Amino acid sequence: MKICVCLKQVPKKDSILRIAQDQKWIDERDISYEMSEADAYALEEALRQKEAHGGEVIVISMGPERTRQSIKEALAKGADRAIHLDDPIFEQATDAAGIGRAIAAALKDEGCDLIMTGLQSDDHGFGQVGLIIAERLGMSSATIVMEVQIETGSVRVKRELESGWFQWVRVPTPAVLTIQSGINQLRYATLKGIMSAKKKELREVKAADLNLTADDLKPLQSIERAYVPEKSKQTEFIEGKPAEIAARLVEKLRFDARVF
């Protein structure tokens, strides 16, 4: 069983975020980074499946030199080897389409039985990269996965639906699974794991190695403006008979405040 896990490095949740001067994204100076939460759960699930069924876990990530921090963390936790897509050309891939195309090209010849991604990243939150990888590689897919049961020639997964409902589906392998946060309990890297990570393969891949150019990764969507939402307050008086006031109040709480 060969499982590949896609990782993304994102700003830490406690970082102080400031809008960049061009208002296209945040100012990334003086920000600390960490592995995206859902990707960490995807890694943990891959490691548990490897422990149960044997095989190999590969991690792949795209980004600048700092991305290696998260890659090495994954290796220290138990991943067997890593692929780092590090090239200025990859900076052109700012949307899900470009990211998915680059990762799919890098994994094309790996022959993975399963590819796991987080449901969505903590920064952009596209929720599409895993599905784009599946489409480009001609693999089946399942999203919002809360449990994984590997079978011969297929994988049975529990999907989280709306309103507290779940769904069990069986998809043929090879397959791409997007993992929901909370599927398992995350482990910490041990001292032994940290030391062994230094000896594991970390292969750097350039765009030319994948026959990709900047035009190939040109985004299909872009951020027009990033800004902090403006807060406003408004008081509304509801008048009428008690029954009418109660009905109107319930309507406001349900559809405007969305508290239930």
Given for the second form:
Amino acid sequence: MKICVCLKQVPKKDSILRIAQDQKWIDERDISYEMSEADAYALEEALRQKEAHGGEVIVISMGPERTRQSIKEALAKGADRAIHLDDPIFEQATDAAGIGRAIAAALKDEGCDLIMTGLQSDDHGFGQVGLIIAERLGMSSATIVMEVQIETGSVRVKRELESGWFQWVRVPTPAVLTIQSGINQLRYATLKGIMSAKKKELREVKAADLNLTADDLKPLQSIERAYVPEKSKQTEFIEGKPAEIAARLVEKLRFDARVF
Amino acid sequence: MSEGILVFIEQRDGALNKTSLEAIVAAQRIAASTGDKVSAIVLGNGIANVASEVAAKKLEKVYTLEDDRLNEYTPDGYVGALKQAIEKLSPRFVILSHTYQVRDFAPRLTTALGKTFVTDCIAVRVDGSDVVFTRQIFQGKINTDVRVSAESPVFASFQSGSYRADLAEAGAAAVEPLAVDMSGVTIRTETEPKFQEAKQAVDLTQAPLIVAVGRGIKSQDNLPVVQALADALGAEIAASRPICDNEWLPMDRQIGSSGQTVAPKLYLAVGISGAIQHVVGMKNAQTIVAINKDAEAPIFDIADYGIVGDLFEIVPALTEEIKKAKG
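Could you output the structure for the form predicted in complex with its partner chain, given that the previous block was the form predicted alone?
Following is the full complex, with the preceding chain placed first.
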């Protein structure tokens, strides 16, 4: 079983986000990065399946130099080797179509049985890249996956539907699965894992290696302006010592909101 | 020449997904500026009722696409059928609601057609010859205006609640069957019956008062702090997704896109940051109170009353005060 996990590196969850000067993205100075949460669960699921069934886990990520930190974390957790799409040309691929095209091109000849990725990233949240790869590589797919059972020539997965409904579906391999956050317990990298990661293969791939030009990856949709959302409500902040806050809030709830 | 707007109508077992009506409203908004005619398309088998329900809206046509291979939803079936329908109808825009089903097939469809897809939008406006979509990034912390420079059709999906379904203009549309050739479409997915994990023991949609708890509670051992507040208020306790994932509370207490959608009189959010997946499930509450240590948490954007501080100090004080007030 050869499983590839697509990882994205995103600003840490608790980052304080400010709009950049050009108002097209966030100000990336002073931001620390981490693996996007759902991708971390996809990696964990891949590692567990490998431990149960044998095989190989490959991680792939596209992004600048800093992305290596997340790739190395994945190797330290137990992935066998990594592919890093690192090229200024890739940085122009800012929509899902471009990202999906580049990753699909890089995985075309890998012969993966499964490709796993998070259901969406914590930054752009396109929720598209996994399925774009599936369509481009002619693989079957299942999204928002809660549980994975590997069979011979197929995989049976529990999909989350809306409003508390679920469904088991079976798709033939090779397949792309997009993984829901929280489906397993994430592991930490061990010291031994960190040491052994240093010896693992980390292959750098350039756009030219995939016969892709900047024109091929030109985004068809782009952020014209990024801004802090206007508040839909005027929030009244209540300040003071806990007892004062409690008294004032109860008064508001009683006489203004009339909830009791 | 492409023209018109096509709205994808979602149905499950012959029942209309109400968010499809919101998608119709989004399409009607675009049409009001561009002059395009809006049509809708329903896929499946035994969809006459859904089609006639939708046909009562101001639409040019409601296309129905019936085939045995569309009995059960599968991504291959929907991509195969919609690809042919869209090539035949050649619309300028295809509008969908951003449901779990749409997320399961639409990116494959747009890739197969070589078109761009703007997902999870919350608003749209027409600017000259361009359409500008608003979508949120960083889980609702930042909004972006997205301009599309692609050949039509442009695909866009709208987040649940972005438009009000009851604002869909009424009309009388013709229902027209659309023939597509499904013989070449291979369905790779085998489906099993849908099920609910645990019988929904609690129907939070009927609760007038809800106290909801999130990651800020840190550990299951701390839950009694919040339970005491709920008890004092006579409220139901609910939770954001991480709490139910950790099994600190059962899944039928979960509020949000994968849980229940509620609109109580009071929603008191304790240690919930307000990720968009949670907010869609509770933003229509009459009064929202948020207690969070992070002043920048997006939950404060929708709160009526905000308290920035340590929940472990504030919640017990509030519980005492409520007990006092209730005598």
